[in-house]
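Just one chain is shown here, as structure tokens, and it is the form predicted on its own.
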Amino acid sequence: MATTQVETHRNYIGGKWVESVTGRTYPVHNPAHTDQLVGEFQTSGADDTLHAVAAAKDGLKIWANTPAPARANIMYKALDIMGRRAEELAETITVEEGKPISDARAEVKRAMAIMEYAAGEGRRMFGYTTPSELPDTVAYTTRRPLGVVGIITPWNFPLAIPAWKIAPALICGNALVFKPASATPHSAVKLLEIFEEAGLPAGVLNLVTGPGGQVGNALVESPDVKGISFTGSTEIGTDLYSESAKRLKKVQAEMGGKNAVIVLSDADMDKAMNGIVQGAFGSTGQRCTATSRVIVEESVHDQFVTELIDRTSKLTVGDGIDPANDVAPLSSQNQKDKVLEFIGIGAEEGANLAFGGRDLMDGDLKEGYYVEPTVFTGVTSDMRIAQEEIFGPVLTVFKAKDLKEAIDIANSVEFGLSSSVYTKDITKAYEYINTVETGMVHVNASTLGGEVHLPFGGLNSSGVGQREQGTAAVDFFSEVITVYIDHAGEAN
């Protein structure tokens, strides 16, 4: 997909595509061939922000009035387009990105899946009515938009992270500015390029893109933003969700992840090693949602470890447009320094580096940002690498006597977001369900994902604030209103 002119992409503010106030872009790279160009992107500041704020103030006056229904016909004609456009959409999340081409047509999938899901909702949009206490008066709820929200999303899922946050909040009829990551706003160019040919009107959804500091706090501190849904590191929505509150936004937090599977001694091996090693190493592990530790039960500790190190070694790494690739590079060179990093920590804290750890600069590989999947045994959970987030191809091994030691260590990270076991025992599921502290569980099934109709986040570090996806979403993009009706003809 390489290009011989570079395109410099604009803002989408108020229906247009407008250039920043600064007068500055900034160049997009592939993270597999790194002195390919992407495009240039524009460089906005707090007052590219506030334009589209103000945008958004007057296209909410036309989308909040509209019914829910008709907002669903736009967020139909959407889909289709999406799934006219899938092919192209999901070679720009892996030029951007840098994901294999098989992840990126998924993830093509799933934002389309939480379209459908979205639009549906448009007519589902449930109050509920119940008896007064008072003579002749009719009680009931309905729902309102928040008004104008903020949606900051990451770099690892260019498109469907956007279209989880985006759908929703407009099927309830908010308007939006929409702030992706700096690193891969092609995707969103092209999301935005989809609602504009729908036919959404001019202002309801507003594309600036840039540096996330000055935009996401312009976001934060405009007193017209009633809320924010943001995804990405733990460090920035825990300062994102205290400073929104104290200006009473409404805000919702899905942040980082430490992810662990636990297999025991009954487990199908086989099942058990094909979801751990795609949850470690697809999409090069840079998911919220990545397998990364495994706590294997002892009597089959040593059968495991073969096994994985022999079902890694197998794993071919290259550019992902190339669909015999199974691992591709990180995203960026600060992924791939953080990585070297943590990979070079593990070792000096006395784990025992198993298999991979290089950094990959032979032939092809070096013009891009690749390090090899890497699997640590010996670990324990005084260790920063079973304690931080790695974002990356890099995969824990811990050694446990029994279930209870194995959720010991799964419990003991900061972190809550998903995790998984392997048994053929219900006893030991159901103690495992009712015991491990994150917010999504998986029996005999890989940790990654999830389904749109189903609430996604998780505990403690992992997040804060409302869940998003299923009928959670509408929960957070609109404000339960409750009504009194005394139809009574005179007074009582």
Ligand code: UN1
The other form holds:
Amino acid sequence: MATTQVETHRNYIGGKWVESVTGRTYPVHNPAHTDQLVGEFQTSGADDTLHAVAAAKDGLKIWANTPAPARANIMYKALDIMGRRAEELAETITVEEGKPISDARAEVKRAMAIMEYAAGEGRRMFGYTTPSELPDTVAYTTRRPLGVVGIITPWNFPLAIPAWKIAPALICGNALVFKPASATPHSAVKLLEIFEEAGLPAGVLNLVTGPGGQVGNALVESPDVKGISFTGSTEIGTDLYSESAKRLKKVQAEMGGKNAVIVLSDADMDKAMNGIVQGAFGSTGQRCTATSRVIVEESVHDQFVTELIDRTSKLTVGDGIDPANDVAPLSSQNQKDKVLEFIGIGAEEGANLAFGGRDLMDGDLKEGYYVEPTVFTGVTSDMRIAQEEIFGPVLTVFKAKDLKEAIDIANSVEFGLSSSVYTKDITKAYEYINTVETGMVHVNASTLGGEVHLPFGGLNSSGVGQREQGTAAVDFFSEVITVYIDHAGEAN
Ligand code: UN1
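Having gone through the form predicted on its own, I am curious about the other one (the form predicted in complex with the ligand); can you provide its structure?
Shown next: the complete complex, the earlier chain at its head.
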């Protein structure tokens, strides 16, 4: 790959592939082989963003007036094309983001599921009718698109997160400016190709690649942009939300997590172990729903830790493109530095480094950003590794005397995205469901994922604005208009 010609990819604005007005491009590398170039991408700035917003305003005129079932027909075509290109897309995800190919394939399936679900909404998108208090009057609600909407997505799901924002936004009739993470623009370029081939009218979906700051600010500041859907860090999401609020824009921001699993003494240990190992180390822990804390009831704690270390030690680390590997590289040097820094902090804070913690770039895995899967035990809630999102293959283990103490530990963080409890006791499971402070709660299953027809999102620092996916996505990407019609024809 290093020796072949590197392709330069362009922005997609108003139905055309165009260069950035900055005249600059930037390289993207494969995190498993940092000398391999994925491609060159446009370094876009505020002017490119404003061009894309203007193109979206034009696209909106056609798209908002296209019946939703006709919009759905284009979505179904895009879904077919995505199915045809599924394996190529999975490889693209692994090569630019690093995740294991099995995770990348699952990501493509997920993107397809959301497109299928959104296309179905084209024939629903319900309003409601209700009696009016006045005679000869009909009252009902209907939906309209917001207008031009900004879509800002992270690098860890380069295809699925864009799809789960873009598909419902398009079905609702919006025109979009899409800014993918600067580290993973290749999947985004391919998603645009798919919608282009499906026949989406020019201007309806526009792509602007490059660093976040300028493009994001231009979207926030433009009076023509009516809404923004963002997934990324709590720091940037908070800023984006408050700046947008000043301008009365509708925003949904999906942000960090510090997801806990509670293991009670009656749990099926095998089942718990499978969910926890997958939750902590799958996708190299680079998932906002990743399991980063396990809180184990005292009586089974030691047995659990022994088994966990055994399972963790059997994980194979290497290039995600090889299906034999369970854990792949981190997505960038920055991510690797951050994860290693947290491992150092954990040790300084007095947690017990029970397994892993090594920088594997110092050993056999020189070519990529590899860090060993890591387990800390003896962790307490006052530690930074117990509070801050690490976003890597690092699991922290706590001991609790009972369910109540375990829930207190689970709730002792600023985040509230996902959580889980392993128990066979229905009373305890319900106590947990009713008191844990997370937007998504699992019983006897990992903290990961979610189904596309159910709402996705978190409480507190994990999210703000409407939930994503399911009918919640339709609520976010549309305005409800209330209509009153007096059909009496003359004064009563
Ligand atoms: C998942 O758990 O499969 O950025 C999805 C993230 C989340 C999506 C997680 N917004 O990791």
